[in-house]
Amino acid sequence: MPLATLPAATSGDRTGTARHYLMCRPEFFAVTYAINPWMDPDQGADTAQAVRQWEELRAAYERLGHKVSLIDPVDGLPDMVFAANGALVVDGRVYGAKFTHAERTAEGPAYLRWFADRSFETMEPTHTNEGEGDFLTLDDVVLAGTGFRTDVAAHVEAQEFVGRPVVTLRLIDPRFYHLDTALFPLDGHNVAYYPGAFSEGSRNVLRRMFPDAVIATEEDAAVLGLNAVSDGANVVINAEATGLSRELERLGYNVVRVELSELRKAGGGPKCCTLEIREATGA
């Protein structure tokens, strides 16, 4: 059954579709190690504030008509809140994550087990990948990042499993260590992205594939403004990405600004907290 059209929370002529998201409450969130340039264990993070901000994000999705399911957090896995990294889900098939850093290794099996327990078709990966952190799904293609966290071999493995074309994009700036920190799908056929995060060849690919893309400035990218979630009409975005927000509004999107300053201390924003569950076609 096709997903329902969102009710009143749309803007202009754009129409969003109700989505199903998996999230993980950051009960054990902390910054106790550094595996990306955003993390500073000396600065740490306020767990209670992170939970409050996360709850606002969850509430924003529910106000927009989206369904939110929850996976139980695991003590000792402070980054498990970043659910997007846990898997790639396309047409009811779940390609699991195999994390680069030992600190996050146990997250992959935890997420895959959640899906297996609910009768999804799952695949334990052979190659290193970090789920929707580096796999972003449009209507006819999956964009896949590499350079820091996900092996190109995982792109091939994912393509074989989910049965959709996978296009490799190389990231070159360590601040944008996952594809979802430098690009997000606006809808099923267009994207917003920051060119400076990508290699020259990948920039050329993006220009060819998405001639009407929204181009973000470094200023907005540097506050993780591209770690956003769009349903085709409504864009949930970090509040500090003011220029990008204004441009999206000019184009007719309903922009929902959220404050995730605590989670950004670990390199996360709205998309990092959000794994989309794409059910099997016709299910």
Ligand SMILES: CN(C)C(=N)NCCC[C@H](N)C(=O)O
The other form holds:
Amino acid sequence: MPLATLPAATSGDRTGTARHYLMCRPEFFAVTYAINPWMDPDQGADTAQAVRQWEELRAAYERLGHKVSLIDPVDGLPDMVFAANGALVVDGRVYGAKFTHAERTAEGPAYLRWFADRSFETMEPTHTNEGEGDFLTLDDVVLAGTGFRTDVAAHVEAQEFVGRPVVTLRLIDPRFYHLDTALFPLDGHNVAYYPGAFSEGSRNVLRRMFPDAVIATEEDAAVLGLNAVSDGANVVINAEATGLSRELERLGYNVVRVELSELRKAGGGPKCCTLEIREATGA
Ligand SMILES: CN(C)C(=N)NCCC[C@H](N)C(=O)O
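What about the form predicted together with the named molecule, after the form predicted on its own?
Everything in the complex follows now, all chains and molecules, and the chain you saw is the first one.
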């Protein structure tokens, strides 16, 4: 059944669309290894606090009228909470993830199985890719990051499978190791991004494609403010991204601030916890 159109955000005349998200409760969340500059196993993380913060995120989506489905967490996979990395789903077609680091390898098949069990059309990837961490879907194009995790060969493979043009963007700053740390779609046609995370060529591509983009500061990017989730009217964003939040409000978005400081210790924010299930429209 198609999801309904959300009412316009109260602070503007933008109209959001209800979404279907897959999330994974962080019952086994921990920082026991370091595969990005945000992670410090000596500092660790508080699992109970991570669960509380994650529950707030889930509740925020449900309050906005979105549907949330859950995948069971697996003991021994502490990063599985970052559901965005589990796959790319476009028009009901699920392109599986193949992780860069051995610590996360088992997550790929676990996510793909969830979709196969529910009769989605799935594809096992040949090439390394970290799902929606590096693939961000707009109406007519999929933006795809490379440089740290996802191979360009996976961009080509994904394009063939989902049938939307895939545009490669090169990431150059290790703090912003996935595309979803440096850019998020505001709606089907526009984005917000931090230019310093991209190579010069990719910055030029973004300028050309999105002349009306919202440009974020390094300060907001450095608290993972761009790891945000928008339905076109409501933007769920890390509370610490104060400048970007104010700018989005000025532009008429309803900004929903969430506190995910515990998950940031593993390098994740709201978007990382959220895999969008874009079902087949029949079109
Ligand atoms: C916003 N990002 C980067 C994500 N989409 N996922 C977070 C993954 C964190 C995990 N420790 C890792 O380094 O893979």
